[in-house]
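Only one chain is shown below, in structure tokens, and it's the form predicted alone.
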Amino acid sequence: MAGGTISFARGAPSADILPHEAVRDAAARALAEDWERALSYGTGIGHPGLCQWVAERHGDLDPAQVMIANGSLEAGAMLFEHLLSAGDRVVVEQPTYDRTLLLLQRLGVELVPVPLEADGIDVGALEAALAEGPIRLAHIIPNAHNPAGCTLSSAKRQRLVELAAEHGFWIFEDDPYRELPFEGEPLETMLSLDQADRVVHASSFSKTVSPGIRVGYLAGPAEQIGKLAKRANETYISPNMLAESIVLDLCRSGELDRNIDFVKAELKARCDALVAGLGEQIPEAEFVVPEGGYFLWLDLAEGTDTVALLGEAKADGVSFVAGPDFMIDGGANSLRLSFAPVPAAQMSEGVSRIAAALARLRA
């Protein structure tokens, strides 16, 4: 195929906008200023500057409600562990990150699906699944939602915290996009309105820095997060103490929220060539505008197999994720376009290889 692959498929930002100067400066101060840190087996909480850090970026946290974890991916399965037992009703957006999917269903809780809306969950169909049993936890992805691209507005924030603490179950907010919202500042955290420990936010700097660098955080109830830090240094003593030394740098030194304007300019481009293009070549499609982050979530007409789609659309060089990875049922009409890896002026060409593989197959 001419011109290569375009993939829409991962969600990691294409190589040309990954901060390799930056990082490589900051790993050079690190090992100079905090090399014996950097070099040395830590605790399960993590790098302690780090988690100040972190704790003074939410605002008055006490850093004991912070711990560094190898990615919040790694953060959120030990909070599963910690907090879920087989047969917990735990609810999980429609859609929802398929690798949530398969940690919790390996856990064998009960999955509670509860569909998403343009500003986030359901909030009412939630609030049917509290009528029909206890639930155990919600995991929700609060800013540009992977893979739905929407955003979770400030009323629902609010009322999902108010039932937490009436009913009694966890809010795991699952927040690593936060960072990244196109225009403005990043709304309130949940954990910010919890009154009633019910909150654990998980966030990671993948998106930030790198995917590369492997660290993410939680934050949340001092209780909770003292257990999982003896947790994690019973599991492996420590995150990897030299790359939370180089974050903690880009933090400190500034060159975190210069990144971070850089790459939200810079994602803001490639989701508008996305919308553009979708918008004329493939005209039926159904989608929210992301706010921010990596992805775009769209419908296509009902009867679409966006399964065998993929198939075609690889043949023409071009490849995304078919929507029922991430639906407990459903989704065969849906697909995720990650807009991170393609530069904006691919992306016209991208859309052009996947409206031409939707012809093929329904002719």
Contents of the next structure:
2 protein chains.
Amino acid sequence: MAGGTISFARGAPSADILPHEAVRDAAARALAEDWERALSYGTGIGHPGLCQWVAERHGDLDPAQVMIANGSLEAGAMLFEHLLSAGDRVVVEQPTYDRTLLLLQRLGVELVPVPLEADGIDVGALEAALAEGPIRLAHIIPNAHNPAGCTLSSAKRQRLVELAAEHGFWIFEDDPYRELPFEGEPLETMLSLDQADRVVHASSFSKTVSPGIRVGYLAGPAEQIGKLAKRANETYISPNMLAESIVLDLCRSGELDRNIDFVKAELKARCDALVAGLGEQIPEAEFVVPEGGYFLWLDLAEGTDTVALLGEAKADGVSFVAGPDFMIDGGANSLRLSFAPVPAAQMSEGVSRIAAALARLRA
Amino acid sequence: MAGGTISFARGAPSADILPHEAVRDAAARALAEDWERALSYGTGIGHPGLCQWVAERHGDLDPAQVMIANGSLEAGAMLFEHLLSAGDRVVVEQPTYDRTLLLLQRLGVELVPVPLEADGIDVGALEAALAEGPIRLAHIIPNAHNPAGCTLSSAKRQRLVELAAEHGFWIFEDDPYRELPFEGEPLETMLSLDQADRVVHASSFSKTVSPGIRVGYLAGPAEQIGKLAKRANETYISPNMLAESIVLDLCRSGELDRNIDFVKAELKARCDALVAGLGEQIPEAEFVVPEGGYFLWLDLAEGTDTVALLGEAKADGVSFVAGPDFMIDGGANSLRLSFAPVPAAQMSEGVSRIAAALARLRA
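Next block: the form predicted together with a further copy of the same chain, after the form predicted alone:
Whole complex next, starting from this chain.
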């Protein structure tokens, strides 16, 4: 079919918005000015300069509250292994990031599903879950949710932090899309609201620089970060010091902020085109309009089987991820569209292929 | 004291032998010619081009037998988690790499210590351990052992592979120093001798490029590598693709081999100077003269307490790692000297400081 497969499946940007020239220039500078640090072993915290930069980016953190890691997924996995034991009750949003579900299932914890609303997690349902027994940790994706596209309201952020302090559970604030709101500034982090040392925040340069550079971080109570950095050191000595030196150069030179502005504009154009295409071609689709990030979560009419739809869609040269992948139960009539990999000019064609597959599924 | 502390402690090269200009040039080429791969997510195997290169470097491996990882320590940790369960009997050499001991202890396996001889593991003692019950895995460092400095003989390599096939245990061939023999070519790997799919080989570019670049690999039976790559993908999506693209450029351009020649000559000069200094200044020292790598393992007179000696030595501006760190039991009169971080011109001074500390300890 025309132009090959259009994939809405992967949570990754298309190559045309990867800042390869900026990274090349940053690598040249890092390997001229910071080569000894970049090429030597570090410790479990990673590059101290990048810890310092992240601490400043978050306002007034102590650099001892930050550790840099090889992407935030592995950092989160280390946090889970550090804090959780088999049988612990762990709140997961529904839908939620499929890779997190897998990591938690591997640890043998009891998953406590809590639904999402248009403004983030259903706090009433979370309180009901707390009433049934102690919660050890809640995994929360606050901004431009993967896969749901929603953003947690300010009031709910405040309430979650209060509940964590009151009930003594951990909040894992998993926040890779924070820097990518389409308009205005992001809301305050739960980390910044936390007075009780119950929040560990994770973020990443995968969406603001590029995924292949594999640099993410944790920020939280210094005592926990210290223990996690020791665990990181025991596992891999230090994370990738060269990549972190390059990222630090991008941060300090202003290239990071320039790239964030560029990427946000591109993503907004893609999201706008997707929303317009859906309105025209799949009017039954219900969704929260994303205010940032990569993802749009779509509910089709009750009874639609999105796994079967995906089979049809692939034959039409389009792909996405079916809803059940992000759910413990359910999601049968839902699906996730990632607009990050699809240039705006291809969006209408991509949606029309899904619409055609849907029509054929129901024929 | 003159010139600051001389540290024989860390298994890492001094900065003057890090190939920063070659890495800078390779980064520029990788980010011009391979930027899309370098900046995008890969899969659990890492950079396919580097898998291919490693497969060729090992003779005739199928690239599906190779996965690239963020250093060989973490790759080994994943292998242990994949193959081992609490209570499994695991053979460790004595002395052995302290970080491996820690990883194995974390898994709750039963460590079965087997002594080293001048030509590697005591195979008779290993056979005695096999007679006492099944062994699940043997961790073997074949070349320029860390910390013992010895190299496993060809006959013992053959015998270990036979025993693994006969008794059905895994050999983890942990081989970061393979490319650094001071003279001639390295002996054949156990991987290359294995006909029974019982050997998983690990190596690294930490010693041939630089540690901060954090690129290592596993090579072994395709079925196991496939499972491990899936586990890697679940843990960190892909390893660092940018670092791997840079390493691949160094490999293909010939810079890797040029740097190996340079580093081997530097390490040989350091080792020769250390051996000469010990002969002159600490004649009681007994050791296997290293034929490559980074380390020399020293036995002092019976009754010497090297932990106490280290305390004295630090006051004299010299450090090393005391023997007990590498042993389950014993090692009290032994110590490890890493010559990689000490330029040859400082070697005599470093040894004289240890000799002075030893004299004071006994005074």
